[in-house]
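A lone chain, given as structure tokens: the form predicted on its own.
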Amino acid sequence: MGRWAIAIHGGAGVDPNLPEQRQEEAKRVLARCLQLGVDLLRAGSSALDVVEAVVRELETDPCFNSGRGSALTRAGTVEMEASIMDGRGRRCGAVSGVSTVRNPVSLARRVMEKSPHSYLAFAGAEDFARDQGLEVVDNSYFITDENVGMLKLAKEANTILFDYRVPLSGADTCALAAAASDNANGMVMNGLPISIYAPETVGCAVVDSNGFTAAATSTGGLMNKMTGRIGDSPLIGAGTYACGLCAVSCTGEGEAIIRSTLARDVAAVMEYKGLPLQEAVDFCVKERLDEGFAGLIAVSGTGEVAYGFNCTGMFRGCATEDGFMEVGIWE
């Protein structure tokens, strides 16, 4: 018997001026979801069951950008994506363009277990969800008044907003654009400084007491994104990966994570360079992202936990069988 461990995240790249009330709300949600995972692991649940249950809980709470509370497309609708991976045999399932399935992560698991495929998208994924009897709701269920307001601001600024949880006035948006023009030496995306980008994707990585690993990731994507855009979260090896060595879930600038196949790289440097988990995470975050900004959580098959990010803050939590538990945002 091995040692169980769990890590969760709610997005990397947190605005340093995030209101204290919002910080505390996020930490309460993370603590509740982390405790759910701990309770299941103590009861002997499998890693796969735990990552699904924890991510379902994160999808149900509108605090983060997944499930209810997801970011809105330019058309004002929600298109969600999720993936799940079982380290035993590296089985995986993923979905994109989901607009009515209450818990996309559960649909991803059904794709893995009940279909001959690894990835379904848009109408095909929706049809499969209904065939499987998964709970579906109207798209309006996922939309919050807060996100409607942030989509309006994003359109007015003619940009994609990542950190849609911090209200911006018109004056604030103009100030950000001006700051971008003065930020020639810093990274700018869509005309705004990278410092405001905070994609609040959710994820969970687990190793159970049998030494089996699993990971899952779920997101609503980017505020004001083009309809049909697909990020890293449903891409196995980019946003999610699990094998005998470790399980990983990533968050951040999706295009950079895709280019670097970030989640798989953690396992690769453990396997080929012989690095322990935290050193592998640090190496990948530092060396593999080029100019991109992202973060990740990971667990090893031997019960270690690790995380890393190269931006300002990451909503995260972790716990191990020996009693260690923490929830944090900053360094």
Contents of the next structure:
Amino acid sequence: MGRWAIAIHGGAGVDPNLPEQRQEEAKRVLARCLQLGVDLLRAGSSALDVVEAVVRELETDPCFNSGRGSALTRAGTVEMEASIMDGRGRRCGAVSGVSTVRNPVSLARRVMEKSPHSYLAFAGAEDFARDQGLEVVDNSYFITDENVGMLKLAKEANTILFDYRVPLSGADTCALAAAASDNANGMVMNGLPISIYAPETVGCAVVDSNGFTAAATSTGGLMNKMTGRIGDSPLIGAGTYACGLCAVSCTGEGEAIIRSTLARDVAAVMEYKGLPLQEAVDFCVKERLDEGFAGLIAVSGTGEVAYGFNCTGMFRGCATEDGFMEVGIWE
Amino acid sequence: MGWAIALHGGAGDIPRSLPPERREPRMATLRRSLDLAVAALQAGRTALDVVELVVRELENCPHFNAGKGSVLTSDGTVEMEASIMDGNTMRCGAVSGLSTVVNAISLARLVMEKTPHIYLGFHGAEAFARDQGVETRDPGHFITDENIERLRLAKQANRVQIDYTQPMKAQPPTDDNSRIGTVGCVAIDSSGNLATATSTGGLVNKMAGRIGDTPIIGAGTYASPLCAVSATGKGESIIRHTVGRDVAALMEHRGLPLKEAAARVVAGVPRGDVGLVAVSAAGEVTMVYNTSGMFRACATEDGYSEVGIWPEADSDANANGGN
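Let's see the other form, the form predicted together with the partner chain, since the form predicted on its own is already up.
So here's everything in the complex, that chain up top.
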């Protein structure tokens, strides 16, 4: 009999200047979602059910960039994506370009379980959601006033933002552009200073007491992204991966995560180099990410939890069967 | 160490009884594409240019399932996808859901080079194609009579399957291209640059919106400073086994040579599901599959070349000096 473990995240690359109130709010949401997962695991739910339930909860809360509260495309619309993977049999499902499905992670699970395919996108994914009778809402449900404001700022600065939670007055947009070109001063991600870069993709990795693993990731993608842009979150092996050894969910600069097939590589390093979970995570964060910034959470099939990131902070939480529980942002 | 090139036109259950009128045009295209690649490599073109050039040629051939000749969705439309990756820089680009772009692989390269993103899909990818001014055609351009018939047969088989509670017995392969015919190319140039490219129409009677392994970096396509890989076969299997990345991961993390890494990955995927071509930084080439055959060709600078469909004994191989 194994021991259960759960890890969740709400994005990596958190701005150190993020207002205290917002940090507290994010931690409250993380703690609530983590507790939901813990309760389900104690009640004997499967890893797959737990990652779906926890990610649904994170999607539904507008605090993070997934489901309600998703970042907006250039066109001011929401295009969400998500994936889920069952370590048992490495079954997987993914969706991109979802604009009306209330919980994209549940659509990803339906793709895995009810379609002959692994990945559906855009109109085809929307049609499938309707066939499956999933809850759909108007696109405006996902759009928050805060994100409308951020899109405006992103357009003025003519940059792509993951998200933008740091208050800036109108006059500060010039400062923003100046800061973006000032690479010498502080960390830069996608050409943007870290202080205006706060990706808030959500994800969850679980091992249940039967030793089965699962992972799920969900996102609205980049603020001011081109319509049609697909990031790492729906890509099996990049943003999400689960197998017998471990389950992993990544967040951060999507393009760097795709190039490094980050989630799969944690498992590959365990499998092919024989490293334990935390060492595998550390190795991948250090060696596999190029100049890109990202973070990840992971659980092993034997009930360990681990996380790693190479940026200023990551919204995260984890809990294990022996009573350990933690919610944090910084190192 | 010199240049090396390998390309494929899909792996699957290819019956030995494949009639000459189906075999020969494909063999001819494989030979022509190989010649094109060899000439380009000899002329000093980069690996990235060469894989794009070869895949364009294969896309333009209506006998393969990519570009013109792509198989149809259950709606009777084409939705093409492709990806490209450069080994040394690990830059990459991918597209899905294209219905009017003549050469999907070239749009994937433009996504890599002209956008801050890696992967664009569906209407956003089509809009980008128009911004970039790439050649587009009416969707009807891509649809061949042969593929209309394939869709009809696939739908008929589906209906039969729904009508009977007993699962249908495996049908004898009556069609050689119903789920295969994805095209791909890997190359290393004489400066040591590695690149890979893969392009497909997907599978017959797929749901609209279905994305397969081809555009997914790490699944159907992957390149690193160690090797370049292009895979083909059952997409869902290739995705869950992250086939492309796993060849590179075994070399990187386990220290296996290319051939062993590729053989091990292919052996780990259910029989009948996968084939791949790969080249390494050391200039090795491998073409492996666990299907009955794979349309394939390769050549190396030292004079070796091979064009084949089924296992080695039947392939048309030429070692240095001929034998």
